[in-house]
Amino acid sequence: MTAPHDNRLITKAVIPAAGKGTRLLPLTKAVPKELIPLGTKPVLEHIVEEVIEAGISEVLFVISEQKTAIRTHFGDGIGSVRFEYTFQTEQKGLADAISYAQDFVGCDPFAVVLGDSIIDTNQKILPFSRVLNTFAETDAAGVIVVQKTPRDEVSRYGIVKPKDGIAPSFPIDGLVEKPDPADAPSEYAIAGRYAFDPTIFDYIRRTTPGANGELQITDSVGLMLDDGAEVWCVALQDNEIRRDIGTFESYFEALQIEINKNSNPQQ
C-alpha cells in the first residue's frame, strides 16, 4: 500500500434504507426495520454512530416515502455531522439506491453503509474505518468488507474472487452473486460496507437487472473490474461478524448479543 492521498480521504457516506422490510412483518408495518430497537437504541442509530466514529461528516439517507420516520428521528444532523435525505421512488436494488446519491457525492469518493447491517467487533479500529483507510492508501476504485462464510451458505451472498490470496486486505479480480457452492470462487461474502470513487455511477448506468430482477451493485463492481480498475476487500477477523437485521432469526440473534453486551459492559 502507498501513503494516504488527501483526495482519497472519504468524509461522505450513503446509507440505503428504503427497503420494505417484508420479512419482518408485522413488526415493520408501522416502524421501519432500521428503527426497530437493538438494545437501548434503534438499529440505524448504531450504524450512524459507527460512521461518525470513522470520521464521516456528511450522511445521505436513501429512504422511501413510507420511511419519513427516519428523517424525523435523526433530523438535520448530530453536532457538526450533517444529514441529508433523498427518496428512492421504487426499490429496484442496491445499485439503484446508490444511484440516487450522485448529486450528493459530486466528484468526491464516498462510502456506502447498509442501513440494516450491524458489524460486531472488539477491535480498536472498526472494519468500516479499515475500509476508508484501505481506499486512502491504495489506487482502488472500490473497497468492500467481506466475511468468511460456510461453503454451504455461499449461495445466499455475493462472493469475491481473490486475486493473489487472502490477507487482512487484498485485491480481487472477480465476484459472483449467489453462486452454487461448487462454483464459488472463495468463501468470502460481501458484508455491507463499501467505499467507491464516483466512477461507480458510470458502471451503475451500464448495469442491467440481475438477481431477483434488480440492479445489483455486485454487477456494477464486476463491470468496474472488467475495465481493469482495482477493487480491494477488507476481511472481517475471527472475532468480528456482520449481522443483518432482515429476518426475525437474524434480528433476535443480534438483539441477544446486544443484551449480553449491555449486561456485561466490560466484555
Contents of the next structure:
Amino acid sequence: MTAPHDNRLITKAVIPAAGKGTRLLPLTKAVPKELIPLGTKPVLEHIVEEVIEAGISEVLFVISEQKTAIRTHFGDGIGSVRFEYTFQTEQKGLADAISYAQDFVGCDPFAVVLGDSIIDTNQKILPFSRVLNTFAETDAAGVIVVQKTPRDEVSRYGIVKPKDGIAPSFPIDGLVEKPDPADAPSEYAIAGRYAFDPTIFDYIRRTTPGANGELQITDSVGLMLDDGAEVWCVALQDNEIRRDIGTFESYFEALQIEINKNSNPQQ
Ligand code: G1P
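And the form predicted in complex with ligand G1P, for comparison with the form predicted alone?
Once more the chain from above appears, this time first in line as the rest of the complex follows.
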C-alpha cells in the first residue's frame, strides 16, 4: 500500500437509477423502485445519506424520462452537497448507465453506488468509506465491495476471483458476471459499491454485450484487469448485511428488518 494522494480522494458519486423495475410490477408502474418506502423514507434516501456520510459532495443520478420523481424528491442538493441528473435513453446495462457520467466525472476518480441496495453495518467505518479509503491507499484503478454468498445464489451476481486470499481488502485477478455455480471463481459477490479512476470509460467503450445481453460493468472491469491494472475488493464482515429491493422477496426481507429496527430502536 502507498500513502494517500490528493488525486486519489473521491468526492463524486454516480447513482445509476434508470432501470425499469419490472420485477416489482405493479408497484413500480408509476413509482420508481428507488422511491419505494423502506420505513419512513424511500430506499434511495437511505443510500444518499450513506454517500453523504462518507464525504461525497457531488452526486449524479442517472435516471430515465419515466423516473423524474427522483429529481422531484431530491432537488438540487442537501446543504453543501450538489445533485445533478442525467437521462439514460435506452436501458442497455449498468456499464452503459455509468458511461452517462463521463462529463460529470471529467478527470477525477469517482464512486458508483447502486440505487437499489443498502448495506447495514455496525462497524465503525462504513463499507462504502472503506472502498474510498482502499482506493486512496492503493494504486487500484477499481475497488469493489463484495459479500460472501451461498454458492447456489452466485448466478445472480458478479463474482470475483481473489488473487491470493480473502482479507478485509484484497486484490483480484478476475471476475465474471452471473456465472453458473460450477464455474464461479469464488463465493464473493459484487455488492453494489465501486470506486473507479476515469480510465473505466475507455473499458466501457470496449465492452460488448454480456450476461442477459447487457453491457456489464463487471466485463469492463475485466478488460481493466487484462490491461494490467490493479483491482481491489473490500469484503463485508459477518455482521454487515446488504439489503436489496430488486425483487418482492428481497424487498419484504429488507422491509422486515427496517420494521424490527424501528420497533427496537436501540438495536
Ligand atoms: C448488478 C451487477 C452485479 C452485482 C449486483 C448486486 O447486477 O451487475 O455484478 O453483483 O448488481 O450489486 P443486477 O442486480 O443489476 O443484475
